[in-house]
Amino acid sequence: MEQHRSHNPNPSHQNRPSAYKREREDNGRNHCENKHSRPNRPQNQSGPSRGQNPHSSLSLSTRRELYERDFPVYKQPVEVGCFSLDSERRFFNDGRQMRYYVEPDRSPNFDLRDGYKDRFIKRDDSVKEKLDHMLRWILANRSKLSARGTTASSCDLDIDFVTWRGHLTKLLTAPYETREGWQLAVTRFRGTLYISEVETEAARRDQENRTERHEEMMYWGYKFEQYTCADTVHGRPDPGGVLNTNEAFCTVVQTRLADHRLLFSGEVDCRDKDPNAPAPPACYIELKTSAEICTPKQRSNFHRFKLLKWWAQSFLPGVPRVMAGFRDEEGVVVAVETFPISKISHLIKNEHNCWKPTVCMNFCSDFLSFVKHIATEDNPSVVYLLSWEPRRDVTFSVHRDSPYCFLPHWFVEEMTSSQPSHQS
């Protein structure tokens, strides 16, 4: 994964000003200040709407042309730590949960659709997590996190963001995404920013439409993981038993993206049995399945958009390689191929105006820096809630004690207490 070391910049983009900053500095400086510096907002303050007088806001811009610079210091992803979900979402701080890799033949005719009525326990989309399993293992596991050299601040976390690897996977796709908007909140609570995903109208009314035949192809690729994986190191698959979406095993990692302190979580599909494996996470395996590739035109089409969610996914863990099953229409596995992810981007290079790595990640440190910027009230009951929609810039509001707050009670109070936890 070549592009995990750290390098610096060419210096003939190091003083090129962010997206962001550029506007600023366009703009002129009082709107920030009267923007950014109060600190007694009103609830709900917002930003005009494009269209109105561009000085009085600060938005992020999404536009390519502007993330065409180098590729920024990402440094190799370190897993700190794991935890499991179990059949009833319940969270148990260890890796109770691990799966192995077990091969299959390169035609395995693995039917996807099989157990989807009778041995199919489904988790239920309308409860919100949002950060909460991330927080339990924080909690747990405060004492690798603190901050060192000080005692004033002994409780603070030496992280300057935490969230979910979907929600960075989100901002890594935004240049090119054309279809879905997010909306993202962000708290900033003892130094450390927060970031927590809300649903946005348009993903609620997509859910509740979903066809019957939509809800199916999405358990045909959790079918394609319990063909795949086995319990212990050296089991079996068991594709007749119970398929239960509440189950999980994730990684925590810690890296840095530019001058970014990252800590989050991403659900990991099973990792290589090989005792001579890599240690996590590049010992971790994704598992997808996609349409069967047909004519020229579904390759191009697979490589510009399915190859970009399936590199960033993988690409921020450190995750290296994924297994892709090819189903036919009837949700039959016709073949399985390996996609090393250092070598996605040379699969792309000849596809016309298509997507690049470095524009992905150069927006979520942009971005990164934008929320830096805008969230600077330390307060668990203040969100920063920002929106964007495809080819609109993103833009921010701010709420006080609002039904958008994310970090529950127990742990801000557990948070503010003077010695770590040691739970398990």
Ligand code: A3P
Contents of the next structure:
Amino acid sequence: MEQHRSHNPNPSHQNRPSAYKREREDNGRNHCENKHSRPNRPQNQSGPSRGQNPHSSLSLSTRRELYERDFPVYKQPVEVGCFSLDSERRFFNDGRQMRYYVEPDRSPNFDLRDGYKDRFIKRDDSVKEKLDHMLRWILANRSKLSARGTTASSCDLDIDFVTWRGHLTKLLTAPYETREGWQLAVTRFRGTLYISEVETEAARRDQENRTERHEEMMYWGYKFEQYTCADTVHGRPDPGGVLNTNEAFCTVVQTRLADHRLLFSGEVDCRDKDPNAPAPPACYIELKTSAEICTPKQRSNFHRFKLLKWWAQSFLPGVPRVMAGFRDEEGVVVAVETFPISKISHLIKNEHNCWKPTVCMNFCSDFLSFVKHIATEDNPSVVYLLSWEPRRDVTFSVHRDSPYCFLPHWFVEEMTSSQPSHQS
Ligand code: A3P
Ligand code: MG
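Having seen the form predicted on its own, can you show the form predicted together with this ligand?
Every component of the complex follows; first up is the chain already shown.
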């Protein structure tokens, strides 16, 4: 399979194990004594004595300079399926919510405030869905994922990690994040590690204290989607209709980062309607809005902060382009511009001390190695909670039969009791 090498001028390192992996192999010989000085690996900070949980003092640094290695192997993501969530957030194992991109004029004057008061049904974000939709998709498509060949495999799904794309985006951007921390719950079940976000106290407070202006601005991004997407391949956008943020089309992709086999899902805004467009995910288009850029300082901030998030979100599932609508203070889109994901790293080259794709991917890879190393007990009621705050290391705690448990009984039971039904 093709690999993403656009950020990587020298392909000769592609199969080099990460620093953490080499360290782990060394540790295997040394019975996990932490006597190495390399900082970008799990570190023993306080030196546990025998008999204590040796993991309780392990941590992982997010310092950028530790991840400035060659770009890791990242296989071209392959779409293995999709699912849809309807206006009432019901799951369907199909692409019924797919939308088709309709190119706007160069200065479209879309009013993003239109309909906020009277034609908006907002998803209830107090309902924490955790991984449930992905788990439903896995049960419905298990035969596509099961380990082939012998029964000797301990990994039922042939996958190391199952998660949402959004959680991986947070990992990619962590070395550059200065404001928002995160908590990720991890459970090992039948050889696969499931990663699900836990809302932090700070995020819960921020959500409760949002201003009316902020609430409205969150609507603007969805409204831009309504102006630029049609429900059918030959249809037109319907900006006069009701906007319901329960509806979603999600792709499910499989890929590999270094030696981590990943299965993740992410919401896709729309696709190219050209029948000759490449197969998914290469035909998908991410839609974004951003404040119009009027000064060099604003351009620099756009490169340093916004393009990092846009790049990480779309690079992960192999979505090749972002269509951006630039809006004025009143929420009117005054310009649109396409950003090919493969060009973003060139765009930011002239920014001093800017983010680097290789740092993002190497941190993510080392984080996943760290998770494999610490989350050893295969048990659906055990959660390893990984916590991170900017300017700190990633730390973790272990919880049994706690409110952090996130694999539902219906999933555990079905995975344990039955063989996958073989679908064609
Ligand atoms: P913008 O991206 O244009 O800001 P996505 O771009 O990921 O498809 O999300 C669609 C829209 O949802 C966003 O449009 C924004 O309006 C809203 N949104 C998504 N995540 C958000 C967040 N963490 N905070 C505020 N708004 C968010
Ligand atoms: Mg979008």
